[in-house]
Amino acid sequence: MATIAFIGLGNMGGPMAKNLLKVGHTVTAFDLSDSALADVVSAGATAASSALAACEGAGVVITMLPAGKHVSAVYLGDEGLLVHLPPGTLALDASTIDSGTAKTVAIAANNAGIHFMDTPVSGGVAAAAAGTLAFMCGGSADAFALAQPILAGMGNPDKIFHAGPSGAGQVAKAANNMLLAIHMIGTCEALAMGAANGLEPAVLSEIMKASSGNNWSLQVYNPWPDVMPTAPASNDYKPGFMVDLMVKDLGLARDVASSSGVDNKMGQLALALYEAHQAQGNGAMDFSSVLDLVRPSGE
């Protein structure tokens, strides 16, 4: 087992943190925010009383962070945590942000000795507290061989992919976050339109389901209210993964197209329709909601 520095604790840094305690490694934990420290040191975790501080001793840091501004505050700097981990150390960034920032902390952090790896994660909220987790990792062979049994604490052993180099990981979430964001417009789209002409929502859904429509969100997420009881569509929207999340994932994958010469037109589409759904208010409820940007009002 190892001894494990994480450094962000909020909705999924908070459930990844206390089932790598559940497997037995040991944690030292640090947060801005006191409620989410005290909510895994309840759990097992040490509380450290800063980024640094949680590091002293850890063989592996773990860090999941809102943007990469904040990743590059960690890390680099003279008060970065590269300066100060001893060579060899494992240091993994499970935060979803632009593949340029995790490109240049990987240099900084080879340049240290320090094995370094870009590790954003699929399946939300629900998959962090199940520990069923998807890696997109990039980076060095040697890296994802080292990080495989961490990872594995956290997610589904199956779903661990070794994206390829250091900023792949990055390239991947943000390509398969703009899939979703696409497919779950067109199935809402779909489902209005059954709906607006007298079709069950649901029988509808089994209709796709076994066609040439079928995709996860109808498999696992539906977003009809009351279709699939597991769903946050049957829970007012909640929780989930926001649209404030799906906004930032498809300005990263935006971006992405836009530095290597993709006109990625239906990622531009999707993020256009997400930034006028958030703008109305919604930007707390899970990302099915975009059915209500497209369904006849009063439905």
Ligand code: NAD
Contents of the next structure:
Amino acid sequence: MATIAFIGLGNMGGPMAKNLLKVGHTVTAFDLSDSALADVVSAGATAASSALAACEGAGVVITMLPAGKHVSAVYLGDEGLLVHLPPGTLALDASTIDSGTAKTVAIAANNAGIHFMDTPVSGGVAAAAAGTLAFMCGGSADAFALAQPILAGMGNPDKIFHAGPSGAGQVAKAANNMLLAIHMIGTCEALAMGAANGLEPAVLSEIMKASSGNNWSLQVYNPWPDVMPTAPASNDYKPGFMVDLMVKDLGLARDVASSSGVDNKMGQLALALYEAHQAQGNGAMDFSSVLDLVRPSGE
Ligand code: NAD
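Could I have the structure of this protein in the form predicted in complex with this ligand, to go alongside the form predicted on its own above?
Okay, now the whole complex, with that chain kicking things off.
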């Protein structure tokens, strides 16, 4: 079992740290939020007064932070972890950030003899709590071999992928969430069109699930209220996965596409639609609430 420093104990990081405790790892934790830290300490973690203090004696560091600027601040510069961690430390950043920052941190880590991987996740808060997250990892094969048994404490071992070199995990995450946004909007349009023409959304959903329109949104995350009791749509669109985060991820996808000469028209249209939905005050709603943007008003 490993001694792990866990930094960033929010909606995702909190349950992930708790799952590491459950499988027997020792966890020292730090978050800027006292309440987030207290929650994980109540599950058996030791509280640290700073990110650096959390790393004392740890062989593994895991960060789960909002965006690239937070990851840079924690790892880089004179105050950052990389100049203080002993060579041979394994550092895993599970945050969803831009691949450029992931590569910059990886180069600095490599220069300091530290194994760094970008390891963003898919699955959301429910999978974080259940310990069934998917991980998409960018970095060396050696680092991946070290990371696998640690990540298995928080995710489904069959869904831990080595996407490629540093930054590849973040590119995979951006590609996946761009596709998710597009098929969610498409699913909403298809259901709205059917309902506006007299079809029952539940019946149309079954037809499309058995036909070539089948997709993940239909299978486990139906956006129409009361078709699927477990979906956020049947719980007033309580997230789940917030519109604000989808906008962030589609911005990352736009940047990956434009920096590599890819014309992602559908991804950019999805970003524009989610931004319009966000501007109507829906940023904290689940992303499947984008149905409201496409169905006739008053329905
Ligand atoms: P969150 O805002 O709930 O948690 C982030 C935590 O980081 C907060 O508790 C904050 O206090 C802490 N933090 C910020 N800067 C810090 C610092 N310098 N030192 C220590 N702690 C610091 O966010 P979340 O929902 O847990 O998401 C974390 C990451 O996971 C994001 O990149 C997000 O895009 C990604 N993600 C989220 C979901 C989801 O469904 N929520 C799903 C997949 C991926």
